[in-house]
Every structure is written in C-alpha cells, then in structure tokens.
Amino acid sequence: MKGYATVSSPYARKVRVATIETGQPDLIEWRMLSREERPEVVPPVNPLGKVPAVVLDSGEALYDSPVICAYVDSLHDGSKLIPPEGPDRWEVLRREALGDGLAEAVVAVAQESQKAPETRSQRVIERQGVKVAAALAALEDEVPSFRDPPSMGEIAAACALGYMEYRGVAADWRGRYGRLAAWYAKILTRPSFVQTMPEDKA
C-alpha cells in the first residue's frame, strides 16, 4: 500500500511508529510530500486534503490517522496497540484522542505564529495555548497509568510532544511537567521513535 505524508506531520508519524511497533516496518510505501506538492497530490486520495492518507492495494483510500492506525493494528497477530474490547480499549482510544487533540492545538499555535504580525491573531494563539496547557496537565496526571510497551494512546501523546518541540511551542514544558518529561525521554529511545524523528522543517 502507498502512503502520503509530510516529514513533520505528527499524525503521519503516529502511523509510521505503529507499523514499526507492530513488526510491519515496510507495510506502507511512503511518499513524503513538500508543501507545494501536497495540494496537488492529496485531495484525490483524501478530499479533506489532510495527511496521512493511504491507498490500499485494492485501490481503497483510508484516512485519517486513527483509522489508518487501527487498520495497521488489525494486520498482525501480536500484542495489539488498541485492545480489542473492554475498558482498556476505551482508555486507549480516549488517550489517543487526547494526544491527537494536543497535536491539533499545537498545529494551530504554530501556524498562527508563523503569520505576519499584521495578520496574526494573538487571541487564537492564546486560546489554543490554553488547550495545550490543559492537555499537558492531563497527560502529566496520567503518566502512572501509561502502558509499557506503549499502546496507541501513548504513541499519539509522544508524537504530539515531538511535534510540539519541533515547532517550539510551550518551550518550557519539560520543566513544568516532570513526570511526563521523564517518560517522554524514555520513549524517545525506542527504535520506532528514533527511526521516525523528523529531520527537516516542513
């Protein structure tokens, strides 16, 4: 199957991490798109124009990251990133939503901050910044219940934190959320995160 992404997308990184964590590192043939290529290449696959998007060998398209990650998780017989049933399933999916929500707020702050001063909205930055802080505080409280090896919930949270640092949002977060910072430093040593570390600003 073929996948479309950008090098910095935290959501695409989630999928890439999931393939490695499930022992399927070559499952998706990725095409990393430039900012100029994305508006031309992605809409025929995903009408929302968002990455990641994946085209199965059957020609069917899948998007966005929660759907693709669930599909990846369905293709192996090992320990699942998303528990198949019961309270654990809903805990993992809720934590994945929290991680994705953090990433969404970070994306909004980063995009607004990159605008020219005369068009930039400080109100948007502050409103989204409140969401970032709330998500970080919630994750800090949840660290004792984090799974090892990570589930889809922890993977989503770590990818969001990686993007947050990549874009320089909430630069002082490690000093304010010590348990979360310690956990993040540890998960970054996993091969799945080492191999998917973004290298270029895009």
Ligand SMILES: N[C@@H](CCC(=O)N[C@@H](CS)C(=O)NCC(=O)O)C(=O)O
The other form holds:
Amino acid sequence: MKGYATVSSPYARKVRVATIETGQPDLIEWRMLSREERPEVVPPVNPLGKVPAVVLDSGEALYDSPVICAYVDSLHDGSKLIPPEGPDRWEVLRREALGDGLAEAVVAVAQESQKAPETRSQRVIERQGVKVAAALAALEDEVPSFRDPPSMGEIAAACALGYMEYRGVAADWRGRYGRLAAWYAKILTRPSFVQTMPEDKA
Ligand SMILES: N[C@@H](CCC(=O)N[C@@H](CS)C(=O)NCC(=O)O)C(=O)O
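Swap state to the form predicted together with the named molecule from the form predicted on its own:
Complete assembly follows, chain above in first position.
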C-alpha cells in the first residue's frame, strides 16, 4: 500500500513505528511530502488534507492515524499493539487518544507561536499550553501502567513527546516529569523510534 506523510508528523510517525513494531517495516511505501506539496497531493486521498493517509492495494483510502494503526495491527499474527478485547483494549485506545491530544495541543502552540507578534494570540497559546501540561501530568501518573513492549497507547504518547521536543514546546518538560522522561529516554532506543526520528524541519 502507498502512504503519504511528512517527516515531522507525529501521527505519521505512529503508523511508521507501528509497522516496524509489528514486523512489517515495508508494508507501506511512503511518500514524504513537503508542506507545499501536502495541500496539492493529499486531498484526493483524504478530503481533510491531513497526513497520514494511505491507499490500499484495492484503491481504498484509509485515514486518520488511529484507523491506519488499527489496520496495520490487523495484518499480523504476533502480539497485538491494540488488545483485541476487554478493559485492556479500552485503556490502550484511551491512552492513544491522550497521546494524540497532546500532539494536537503541541501543534496548536507551535503554529500560533510562529505567527508574527501582531497576529499571534497569547490566549490560544496559554489555553493550548494548559492542555499540554495536563496531558504531561496525566502521562507522568500513568507511567507505572505503561506496557513493555509498548502498545499503541505508549507509541502515541512517545510520538507526541518527540514532536514536542522537535518543536521546542514545553522545553523544560524532562526536568518536571521525571518518571515520564526516564521512560521516554528508554523507548527512544527502540529501533522503531531510532529509524523514525525526525531530522529536517518540515
Ligand atoms: N487526527 C489526525 C491528525 C492528522 C494531522 O493533523 N496531521 C497534520 C500533520 S502533523 C496535517 O496533515 N495537517 C495539515 C492540515 O491540517 O491541513 C491523525 O491522527 O492522523
């Protein structure tokens, strides 16, 4: 199948990590788009114009990242990133939503902060900053129940943290959330995270 991504997207990184963690590193043939290419190339695949989006060999499109990750997880017989049933399933999906929500708030802070001072809204930055801090505090509390190897929940959380550092949002977080920082340093050594580390600003 073909996939569309940008190198820095935390949501696309979730999918890339999921394929590697499930032993399917070549499942998706990725096209890495620049910011300029994205509005041209993505809407025919995802009307929302967002990445990641994939096109299956049947021609059917799938988006967004939770849907694509669930699909990736359905294609292998190994240990599942999303437990198939029971309370574990809902805990993992809820944690994935927490990670995705953290990434969303980080995107909002980064986008607003990049605006010229005369159009920048300090209120937006503060409101989204409160969400960033709340998500970090929640994840810090949850570290003792994090799974190893990681589930889709921990993968989403780590991708959001990676994006946060990439954009320089909440730059002091490692000093304030020690358990989460220690866990994050460890998950970063997994090949799936090493191989998907964003390098260029895009
Ligand atoms: N909920 C979506 C979010 C995807 C998303 O916001 N992607 C960003 C890149 S990080 C994007 O493509 N933004 C372009 C736009 O909003 O037009 C997912 O999980 O895939």
